[in-house]
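Next comes just one chain, in structure tokens: the form predicted on its own.
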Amino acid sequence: MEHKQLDKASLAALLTSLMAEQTVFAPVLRDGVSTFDVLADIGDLAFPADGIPRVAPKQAVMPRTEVLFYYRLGKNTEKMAPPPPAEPQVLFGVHPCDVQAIKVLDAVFGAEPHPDELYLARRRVTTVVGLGVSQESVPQHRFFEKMGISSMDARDCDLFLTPLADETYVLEVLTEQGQQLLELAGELPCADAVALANVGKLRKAAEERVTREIDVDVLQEKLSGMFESEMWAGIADKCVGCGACAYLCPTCHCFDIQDERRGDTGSRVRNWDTCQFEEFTKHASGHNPRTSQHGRARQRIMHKFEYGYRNFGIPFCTGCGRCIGVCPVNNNLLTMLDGIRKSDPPSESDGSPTSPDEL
């Protein structure tokens, strides 16, 4: 396995070098707010102290809005043609709890039978940089240590970039697209024993950080016998709707789709959505199944740590705090998850839910 030693110059030299063949996602400041956005100018870079932007890479791979594909009308309506293929990209930066939540998105999209070829497209050309993060203090919010993800932990990345105590960094290269994107930057030279060494420490202190109290088997069976627990009407009661921890969150997928049409061509358009918006729910017929806000806030709740857990495996949630952090009213998902873990247990029937809002 290979490992390259890089000081300031030459991490921005490597930047510098990427963005001339690629479109580079990293973290930037908009307007005083930390963002995983597109990097125009390397002096826009700017890690967050604990690594985690308030905004997530999501966007690269998920973006906002996005054309599926562009029809003409006329007697017999035609597709005109799809969107532009996917271009080349970097996520450099990326904490590991945001690593995490993209093999969220790619298990929901890539699920059989119907997997989505353009999200599929558009990963398969992504490359993907973590960061690790050595601190030992880590904001009450952040709880991605409790989920048993370490803030060095470089799974499912291509490369991994570990900072120093000296401003230097060890650049190591994980998969063949890390090693061929690499290529792209020329010789940098590779790291010596004693910076490996520290890193193997720096590694070692972020594992044993690691405490893993939040055990998603044992709230994935809580919650199949929850469905109609009286907690979800105190959560909804705070709950206001604006849907700000869906559009933070780095595994939330919502979306809806719209035809936006000018005379006789338009394009279905696809757009981030949210399940804590009354309208996500509402038939063309006025219908909508899931009146309430109470409905709505527990459909965010079993939604990422019981239906997604028992259909993918995977929990919908990785700890990255951004809902805490963000929510207007208060809403502490950590504390939810408490009242959960100390909940009855679920009756003798199998509890799984029948109601509509399970969809």
The other form holds:
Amino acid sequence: MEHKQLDKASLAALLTSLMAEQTVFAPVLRDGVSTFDVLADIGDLAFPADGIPRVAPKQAVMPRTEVLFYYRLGKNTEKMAPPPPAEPQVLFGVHPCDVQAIKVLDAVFGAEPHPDELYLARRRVTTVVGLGVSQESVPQHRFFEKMGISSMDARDCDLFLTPLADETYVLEVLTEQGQQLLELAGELPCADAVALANVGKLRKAAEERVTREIDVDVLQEKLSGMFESEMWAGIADKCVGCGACAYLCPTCHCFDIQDERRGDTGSRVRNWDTCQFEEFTKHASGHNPRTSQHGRARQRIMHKFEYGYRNFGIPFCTGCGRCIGVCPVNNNLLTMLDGIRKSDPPSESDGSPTSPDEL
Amino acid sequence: MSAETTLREIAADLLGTGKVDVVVGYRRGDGALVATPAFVSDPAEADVLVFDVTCENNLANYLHRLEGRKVAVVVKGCDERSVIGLIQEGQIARDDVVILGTPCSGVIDPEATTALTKGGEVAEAVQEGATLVLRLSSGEEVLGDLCELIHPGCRECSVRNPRHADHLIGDLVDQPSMPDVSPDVTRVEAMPTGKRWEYFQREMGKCILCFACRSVCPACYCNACFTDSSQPKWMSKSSDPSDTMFFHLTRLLHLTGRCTGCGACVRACPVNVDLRLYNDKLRNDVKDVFEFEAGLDPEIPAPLSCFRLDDKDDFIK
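Having seen the form predicted on its own, please provide the structure of the form predicted together with the partner chain.
Shown next: the complete complex, the earlier chain at its head.
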């Protein structure tokens, strides 16, 4: 596929033409918080040094609140209207680990036999422009390289942008959808041999940093026997039960369905929700099968590295490290994973749930 | 003897003599600039305890869940106010708590240190007077002025020294005099109503309803928070700013006369909502109307739990 070359001015021109046609999401700085959000002004574009904004691109493909349908109450309660159709959008400057996080969402929401049409419709009109990051040392809490993802990994992107040392950019066209998006911007020059060689060097160096230290197969096997482990209580000791880890996580995707009614009309919506909240598992009867914080802490890890991996073949964690960075009490997923890896092999007795009271 | 040594010795003694079942303190977290809550019940493990400028959590938050056990808790001046508040509100018994008070000149803001080191990994941090010496993994040494590295709320702290400690850990620190009203409150109060409303909407618009503010707040101890009720559903959890506003306004009202200004919510917020401004404003109002400051004096009842004939009542015109 093609490689285009841009300088700062042509990158701005490209964004201007994209913004005229579609909603562009990109990393912006909002009161000191790097946030992947709607780009309203090109001047707001601010790639974080490590390419990973604190607020993940998740909200562009899985909005915090999404209307499922509108309804009217009455003698014949009816569905009035479907939600508005998805509008074309561009996710511009997505770190490779966040691209893989979107792949997790794609797997979950696209799974047969009940694919999520709302999610898929939005995804079909979403063009992903990946961002290559050549930072040599990533902050300690980022572990995507241990999870097998390189900071120059162009997998699953439609376009891939690599900033070079001379403040120019190389834009790789990887899919037909990416090609079509670029056509909105008119002609762009092809990348020269020097720029291509530089991208190649950065990619090779980034790949060399990928250690794949975290073996998810090992974790999954260990976790399959750790439901009753004492480790969970230790992890949950200091956990305060907020949802910062899950809401900042680029792969956590649980939601709650609620009716928003005004008078006789209303909308049925889904809002972000998380297993870290007590009422997440509360039944309509009032019974709650998961009453302890250690059960909730366990669920989060199990879903990511056991159930999710077992059911979909990909871990529900990409190593972005956001949960570590934002945890108010410094609960560290990496430390937990290390504890799991070093734990004793599962015995017969502590395999699957034994108590129906604690799931 | 260093404050840390004192802390460890006292903790080991309290545990060893059976005066307490558990010491809630801090241990080193991930990296030199991070401390994390520690629950020590074995005197032999008291050596993990640390106290320095990285100890930002308000550990009074854990007392409620440890109810019924004898607990020693490490508190800064601000955190101690939360302990007093919990005692006053009948949530914990004074006899069940040993207050280990640590004078504090402010805890550091990781965003400020990251900016100072330009993202460089800090291998070691040592406080030398008012200077924080940061030794980076690269070998480089960066000096930071603590006044500039501490959280903005700490700069305006008027309770640097605990007042009700059973054991004082370390020496008392200087307490500069502070303005009655935070300059930020004055600034926002001076805005025309429309601008103030815009500012409020913008701040609330950032909130993602992760409830970290509520979860780290020692005064937010309700077993069932109004946000978690589905029958009736008091509040929706959508991205509509009216929901986030409703949450914060209700929480603020619940905290009126109870918030001690420790800043735990501000530090926990992952999206930097300016919660301090509104908490400060309410605290100023309570001070103004009821001459009350939460958690300072266990003998003075909270304004919403008593009736006083000499209340000013001048808000009723």
